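The chain below stands alone and is given in C-alpha cells; this is the form predicted alone.
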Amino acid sequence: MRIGLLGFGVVGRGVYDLTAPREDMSVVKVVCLEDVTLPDAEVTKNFQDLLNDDSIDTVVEAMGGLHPAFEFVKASIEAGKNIVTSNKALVATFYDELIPLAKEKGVCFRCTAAVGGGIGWLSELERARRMQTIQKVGGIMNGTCNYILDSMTRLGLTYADALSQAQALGYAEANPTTDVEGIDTWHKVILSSNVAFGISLVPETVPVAGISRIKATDVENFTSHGYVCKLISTGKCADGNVSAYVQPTLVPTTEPESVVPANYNLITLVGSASGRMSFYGQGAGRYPTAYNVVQDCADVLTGKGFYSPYGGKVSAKNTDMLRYYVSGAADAWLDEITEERWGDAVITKPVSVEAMHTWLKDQPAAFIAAFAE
C-alpha cells in the first residue's frame, strides 16, 4: 500500500510513524503546510501533487475540520483512491455524499479512529451487527468533558480551573466550544447510529446540550444525592423508530460510567443476542488515535469497505420520558413540570427529552442533566 498523507500534526504524525517499520504499508507523499523534511516521503504544499500520483492507492486523511478536508477527500475517491480519515466532523457531515460515492467508484472507506480514538469502536459495531440487531449505542465519547467533569467531582475544581487544566494537559483546545458544548459527541453518535441502525440520521433532528454552564454547587447537589454527571450520549432503535440525543446525564455511583476517569471513553452497545457489550480506552492521543487509522490501512488491504451498508434517511424521534435536574432558570413551565428542588435546582417530572431541549435553547443560563435510564 501506497499512502498519501493530508495533514502532519499530532494524528499524522503518529501514522507516517506507526507505517515507517511496516513492509506491508508506506507514506510517500504528504501534504501539509509546514516546512517538513522526511527522509522516505516527498513533502508538498500541494494537493493536486498526491491526486495525480496514480502510485497513491490510499489517502489518509488526517487534517481535520470540513474544508477543505471535504473536497480532497471527495476529489480522491473520484480519482479511485481508497480513503482512511479520523475526522468524525467530516464523516458525519458528509455522510450522505462521501459514503454512496465510495461503493460507486468501488472503493475503500474506513473511520475507525473517528469515534472512540484508540478503542476501535466502529470496526466493533462491524462486528456484532452482522450477528444480531443493535438495539441502543452510547455512552462516554469525548474525553475532554469528562476530564473536566471528573476534575470536578474528584478533585472539587470549578469548571473554569477544570477546563484551565484540560487545557494545559493539552486535553482541551484553546477554544473549547466544539468539546464543551457536545458537538463533536453529537458527531459521534450520528455516525455511530448511522453503522449500528443502517440508516442515516438527520442531523438536525438530533438534540445536543454541553457542560460549559455546570456549577460547583451544581456538582456539590450530584455528589450529595449519590450522582456522578457524566456527558453521555445515546442512540436507539427499537419498533422502527430512531431516537438520539447528547446531554450531560446523572449516573449512579454503582453504574460503570462513574469511575471513569480523566479524559478516558467508555462507550456501550446493547445487542439482541449479546447484551450490554462496553468499551473503555484512550479516546485520543497521537498513538492510539494512529493505532486506529492504520488499523484501518491493514483492513483496506484485505479489501474492507465500510462498516455498514448505506441506509435511508431518517429523523430521530426523541419521545423519551426523562426526569431532568434543571438549574440556571426559572418560568412558568419548569414550575408546572417540578416535582422536587435540590436547593435551588429543580428535579422533574418526566418530560421528553425532544421538549426538554426545545425548551433549553431559550434558556442562555441554564443547566440540565437527565437522570439515567
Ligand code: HSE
Second form
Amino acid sequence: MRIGLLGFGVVGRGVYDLTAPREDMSVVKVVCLEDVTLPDAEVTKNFQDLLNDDSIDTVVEAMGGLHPAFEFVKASIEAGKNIVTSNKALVATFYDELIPLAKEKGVCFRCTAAVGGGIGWLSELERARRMQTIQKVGGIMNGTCNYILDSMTRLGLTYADALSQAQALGYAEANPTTDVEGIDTWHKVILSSNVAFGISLVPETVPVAGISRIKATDVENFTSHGYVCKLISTGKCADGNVSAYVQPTLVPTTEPESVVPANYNLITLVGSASGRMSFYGQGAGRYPTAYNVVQDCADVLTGKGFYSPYGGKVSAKNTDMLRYYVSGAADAWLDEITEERWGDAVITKPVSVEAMHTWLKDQPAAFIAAFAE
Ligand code: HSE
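Could you output the structure for the form predicted in complex with ligand HSE, given that the previous block was the form predicted alone?
Next comes the full complex, this chain leading.
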C-alpha cells in the first residue's frame, strides 16, 4: 500500500512512525504546511501533488477540521483512492456525501480512530452488527470530559482547575469548547448510530448538553446521594424508531461507567444476541489513535470497505422519559415538573429528553444531568 498522508500533527506523525517499519505499507507523500523533512517520504504543501500521484492508492486524512479536509477527501475518492481518516467531525457531518460516493467509486472508507481513538470500537461494531440487531450504542466517548468529571469527583477540584489540568496534560485544547460542550461526543454517537443501525442520522435532531456549567456543589450533591456524573452518549433503535442524545448523566456507583478514570473511554453496544459488550481504552493520544489508523490501512489491504450498508436519512425522536437533576435555573416549567429538591437543585419527574433539551436552550446558566435509565 502506498499512502498519501494529509496532515503531520499529533496523529499524522504517529501514523508515519507506526508505518515506517512495516513492509506492507509505506507513507510516500505527506501534505502539510509546516517545513518538515522526512527520510522516506516526499513532503509537499500542495494537495494536487498527492492527488495527481497515481502510485498512491490510499489517502490517510489526519488534518482534522471540516475544510479543506472534506474537499481533499472527496477529490481523493473521486480519483479512486481509498480513505482512512480519524476525523469524526468530517465523517459525521458529510456522511451522506462521502459514504455513498465511496461505495459508488468502489473504494474503501475506514474511520475506526474517529470514535474511541485507540479502541477498536467501530471495527468491532462492524463485526457485531453483521450477526445480530444492534439495539443500543453509547457510553463515555470523550476523554477530556471524563478527565474533568473524574478530577472533580475523586479529587474535589473545581471545574476551572480540572479543565486547566486537562489542558496542561494535553487532553483539552486551549479552546475546549468542542469537548466540554459535548460536540465531539455528538459527532461520535451520530457516527456510531449510523454504523450500528444502518442509517444516516440528521444531526440537528440529536440534542447535546455539555459539562461546562457543572459546579463543585453539584458534584458534592451527586456524591452524597451515591451517584457519579459522566458525559454519556446514547443511540437506540427499537421498532424502527431511533433516539439519540448526549447529556451529563448520573450513574450509580454500581455501574462500570462510574469508575472509568482519567481520560479513558468506555463504549458499549447492546445486541440482540450478544447482550451488552463494552470496550475500554485510550480515547485519544498520538499512538493509540495512530494505531487504529494503521489498523484501518491493514483492513483496506484485505478489501474491507465501509462498516455497514448506507441507509437513508433518519430523524431522531427523543421521546424517552427520564428524570433529571437541574441546577442554576428557576422558572414555572421547572416548578411544574419538580419531584424533590437536593439543596438548591431540583430533581424532576420523568420528562421527555426532547422537552428537557428544548427548555435548556433558553436557560443560559442551567446545568442538567439525567438519571441513567
Ligand atoms: N478530544 C477528544 C477527547 C479526543 O478528549 O476524547 C479526540 O476525539
